[in-house]
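Have a look below at one chain only, the form predicted on its own, in structure tokens format.
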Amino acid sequence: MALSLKKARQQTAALLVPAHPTLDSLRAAAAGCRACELWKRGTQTVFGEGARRARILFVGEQPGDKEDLAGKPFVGPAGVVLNKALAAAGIERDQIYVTNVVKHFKWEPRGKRRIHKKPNAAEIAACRPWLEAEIAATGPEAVVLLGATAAQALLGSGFRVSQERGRLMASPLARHVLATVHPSSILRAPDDDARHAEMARFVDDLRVVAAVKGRRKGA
């Protein structure tokens, strides 16, 4: 029994989640998380942030360089894109909660820069209890999955954002779930015309979820 508990502790953060979690207690507990090896390279845990009873919860992949230094999610270039898209879609920032599948910045050096490196399945699995607890604590009407990593982490490895983006789906996660691209992908578009087109499509996806009405899941 002791061996199995030790193995569970090493593989996921499940044993670190407080018995009756609130966002404050979750954030405090996650600050010392060492459930995977990413804590060794990240500056700090970057926990979610936003409305305590969020209407919409947004899930990205992981914090980036600026988020790692600031300790806050979506404060870098992708966050700027997200904020612009939220405003265009008519979603008020104080009604949402933003977080990531993985709470530490995974990176590799390239000269003096720290370059994002995609988290692997074990790292995602280790961090998933934090995300599940955030969703339970905030009780959103809708969950928006930003990018393939977030979508596949919560909807299965066979899920394809390219085929299902912008469509409301029923899910145990929340009353509504919608997958779309990560805002960082818009920044990687090859030219201004492509960026404008991708931004317009992203805003259209967010307008779908902005129109969601009704009670929160479990209310």
Given for the second form:
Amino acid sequence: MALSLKKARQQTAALLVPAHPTLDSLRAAAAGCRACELWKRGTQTVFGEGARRARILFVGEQPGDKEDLAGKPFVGPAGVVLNKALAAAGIERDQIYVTNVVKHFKWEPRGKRRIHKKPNAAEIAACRPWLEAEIAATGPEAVVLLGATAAQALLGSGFRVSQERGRLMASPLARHVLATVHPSSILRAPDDDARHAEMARFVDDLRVVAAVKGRRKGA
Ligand code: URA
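Let's see the other form, the form predicted in complex with ligand URA, since the form predicted on its own is already up.
Below, the chain from earlier opens the complete complex, with every other chain and molecule after it.
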């Protein structure tokens, strides 16, 4: 028993999630998470942040360099794009909660820089209990999956953002789930025209979710 508990602890964060969790107790527990090896590489756990009862919960891939240092999600260049798109779609920051599928920065050195490395399936699985607990604690009307890593982690490896983006789907995660591109893909557009076109499509996707009517009083 002791051995299998130890193994489970190493494989996912499930045993670290407190009973009757709140966002504060989750954040405190996640700060010491060692369910996968990424805690050794990251500066700190970057837990989600935002409204306690969020109308919309956004899920990215993993914190980047800036987020790792700040301890907050989406505060770097991708976050700037996300904030602009949210404003253009009429989504207020105080209505949302923003988090990631993986809560430690995975990187490899290139000279003095820390270069982002995609999390693997075991790291995503290890971290998933935190995301599920965040969704349960915030109770959003809609979950928005930003990019292929988030979409495939939650909707299956066969899910194609390019084919299914911008569509509201029913899901056990929330009344609505919508997948769209990751804001960092807009930064990688080859020129200004492509960047503007990609941003406009991203904002259109977010407008779909902005139009979701809340069931909660005041939502
Ligand atoms: N990219 C992500 O997916 N999440 C962040 O928090 C920052 C960049």
